[in-house]
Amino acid sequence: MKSLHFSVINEAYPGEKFRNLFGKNWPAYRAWYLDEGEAIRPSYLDCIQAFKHHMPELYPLYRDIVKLVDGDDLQARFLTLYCPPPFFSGCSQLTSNTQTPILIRNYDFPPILCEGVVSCSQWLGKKVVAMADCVWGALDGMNESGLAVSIAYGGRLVKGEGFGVTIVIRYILETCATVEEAIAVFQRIPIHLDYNIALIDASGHQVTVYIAPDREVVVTQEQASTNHQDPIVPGQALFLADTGIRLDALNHLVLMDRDPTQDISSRFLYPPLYRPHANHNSGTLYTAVYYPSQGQIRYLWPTAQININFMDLSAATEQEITIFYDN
């Protein structure tokens, strides 16, 4: 039976808890980072120059983290997430402001490859809650300004020169307050794979942004996205065969959301949005529900739930839970 242990960790600035997380996860990330051979990864100088140029506000924090973990050359290069190896995940995501601003997403990935850490922090002065990736990157999250963001792999299998998207998501959560500010980040920072980005802020402004290393950034008013960017062509192979089925289900939820009696978030716990691990290598690991105007977050599973409120983002938030999939 597959399982994943989730931890909610509250640490205002990287310290002992962060160092322990890095130490725990580094062996797996080292293997991943060197999977294509060390020579293919950019040099320390290239990584530092790119990071300082594109995310200068984050550089002092990066420097402190490298010092905290006593990072060597390889670890320092990894932590920039500049031109990392490809990583692909399946996801479903939806934004809506029909009733109250909300972002809901399912993250689909093998449990053995997910950290399962919800990081509550205040690294650059802004409170941020995020599902961690590569220790200090973010798969999805929300900040105290009410900006919520999540990612879904775009499915085009195109690789370019740029950053791993999760460090850019971290940068947005640390430095941006609105959807407009986040869009500007995607328009100036190169990202090495294609992704569909769901964004919503406390005002209810919502967009889906399509990014790719070989295309201009496309900003749309679409509320739902899964794992494709172009129209589906019958008979043409897709990254995930069920991406169209899940998008149809999401668009149906968009219509249902006009009914105030409907709780559309619960629909993410059932197929086709919920991908059972018995049938899929990348099954659904968690459902994240962000309420930007209320400062509330829910992480959902069929048999469990974690609630976090920005009004009470204290050490008491810390908790742990083990999720067993498809039992």
Second form
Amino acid sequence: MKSLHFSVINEAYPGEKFRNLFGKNWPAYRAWYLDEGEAIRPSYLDCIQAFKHHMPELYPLYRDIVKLVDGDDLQARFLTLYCPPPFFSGCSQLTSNTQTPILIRNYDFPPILCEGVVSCSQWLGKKVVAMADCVWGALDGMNESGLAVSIAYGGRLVKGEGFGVTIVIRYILETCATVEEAIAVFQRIPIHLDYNIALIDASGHQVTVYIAPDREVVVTQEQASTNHQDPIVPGQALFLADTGIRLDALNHLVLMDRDPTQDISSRFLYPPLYRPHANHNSGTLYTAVYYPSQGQIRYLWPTAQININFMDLSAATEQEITIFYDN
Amino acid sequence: MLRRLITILKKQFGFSDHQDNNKTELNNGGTIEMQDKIKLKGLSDIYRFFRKNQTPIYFVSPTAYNVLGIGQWVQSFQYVTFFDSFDGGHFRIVNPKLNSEREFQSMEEMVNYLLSHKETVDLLEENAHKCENGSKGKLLTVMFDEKTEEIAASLGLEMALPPAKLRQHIDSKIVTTQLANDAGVPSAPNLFDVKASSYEELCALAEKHHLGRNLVVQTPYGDSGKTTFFIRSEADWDKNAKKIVGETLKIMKYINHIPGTVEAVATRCGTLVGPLQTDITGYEELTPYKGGWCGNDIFPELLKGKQHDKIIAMVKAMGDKLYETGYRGAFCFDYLVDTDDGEVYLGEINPRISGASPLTNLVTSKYGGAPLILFHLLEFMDVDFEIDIEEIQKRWSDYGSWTQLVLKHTQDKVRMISKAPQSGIWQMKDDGDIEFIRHSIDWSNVGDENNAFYMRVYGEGEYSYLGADMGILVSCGRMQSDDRELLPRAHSWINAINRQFEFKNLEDLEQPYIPDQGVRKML
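In place of the form predicted alone, output the structure of the form predicted together with its partner chain.
Time for the whole complex; same chain goes first.
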């Protein structure tokens, strides 16, 4: 039976806990980073120049992190997430402001490739809760201003020169307060693959942003996205065959959401949104529910949940849970 | 206090050649009379200048060999090399670590890798406070390209070398021949800037210019070994036609000759010429490549008199011509001595620091008190100087014999090195075996002909393969006879060094990285 251990870690600034996480995850990331050979990854100089240029506010933190983990050339290059090897995941995500602003998403991936770490931090002043990726990047998350964001791979298999999206999500969570600010970041920073981004802020402003290395950023009022960007053409192969089915299910949920008696987040725990590991290589690993105006976060599984409240982030927030996935 | 202020101002304004007014506006509107611009006059000034030099100078290359020992003359000189030949025993070397496997396709790629590495970038940061004019220091290397220049610029480093574009231009054998002709420097009878699409066409061209039927044909770029073709018959043409047709050619009359090399430095005061060297090439004990370069020697008896003086004059004229084109600093001039009639000719120019540089610097510093490369550096430092070229060059007119041998791996077998001789001074014993007598970071401790300095390139845990530069041996005395035979002592040293290596055969599963041809030439 597949399983994944989730831990909520609370550390205001990178320290002992961060170093341990990096040490634990580095061997796997190293193998991934060197997947296509070392020469194909940009040099340290290229990495830090791109990083300094595009995310200057984050650069001092980057320097501290590299120092903290005593990072060598390869580790320092990896940590910039500049032009990393491709990574693809399946996801479903939905934003709604009908009742109260909410962002719900399923993250679908092989359990062995997920860190399972919810990181609670205050690195640049803002409190941020995020599902970690590449140790300091984020798959989804929310900050104390109430900006919530999550990503779904866009499925077009195009590749360009830019950053791994998860470090840009981190940058947005650290430096932005509103959807408008976040959109400006996507318009400014190059990202190396195509993604569908769900964004909502405390005021209820919600958008889905489509980004791709070969296209202009497209900002839409759509509330739901899965793993495709273009209209589905019958007979044409998709990155994930069920992306259309899941999008239909999400759009149905959007309609249901007008009924105040419905809790739509629980629908993410059932197919077709929930992708059982028995049928899918990338099964659903967790459901994240962000409530921007209330400062609340829930991580859901069919048999468990974790609740986090921005009001009382403390050492007591830390918890651990092992999730067993169906075979 | 005022003097100190003036000094600081001078540092800030950096006084370029074009700045001819002696007054500088201060922020408060006042002016201060400036002292005359500093000009180094003669060797004592130059020694002092480099002894006190604070501007970091980085030599970035696969090994430190080409300018080994210069750190003793130049304060703030730092080697950044791929190979750790000294096992951490050299206080001026940084070896940025490759934390995975990688196949470098050329020396330029390796240099660019080293420059962009975190350890180098960190080192530059650490030294940044030493710089006076806002730059992070100077960059010296053997092989580089325009990408290197870009990286250097983004690091804030100034190239202590002529521009890559100019070097590339001069490197063309066609351009070299034209420049030499303009400077009155003779090449072996030739015609150039021509094309030939068939053997008949080639012969017709040769006949018209009285070059005979025994020809040497060169294409503009590349190592002479790969772009020089000896054509005596139609069969020779057919064998090489693919690489010749369509190219712009230099066609030469074949002459029986002795090849040699001399390193020189083109400066604003004229061209300084180092001692003449002969090439050591093609010995199967040292290289698997037919005609491949495997070292040089320097000895005072080489080409005394007219031939010697003529070559020196040719090199000077060539250097001055290069300087006119904008080229500055070190270059290496390959000469040919026609053994039939004693004529001397230009072979080709290598517009860079080269494999001839180590012996040149060894002799010019040991016997003449100033390594030639110092004048190359001087040309790229932000200081004016005035030197009497003749006077300085005279200093190395009397010197001893020295030899460098580059030991390549001559077996076509990939093995892991389990033991390698270490860098330092080795001594030859009566029984023909050698003994490690002391650690040394250069050859200055080599005392007599029973001593040699060995600098290891590949060490324990690395792989040997056909053509790998395993190490370099520097010894006083000659290793090659006038008739171009290896002397018995050369055989003794080569065998003895080779005996110091131990290898482990590879399991079938092990897939070591074997460098591409382009990077096999490390020096």
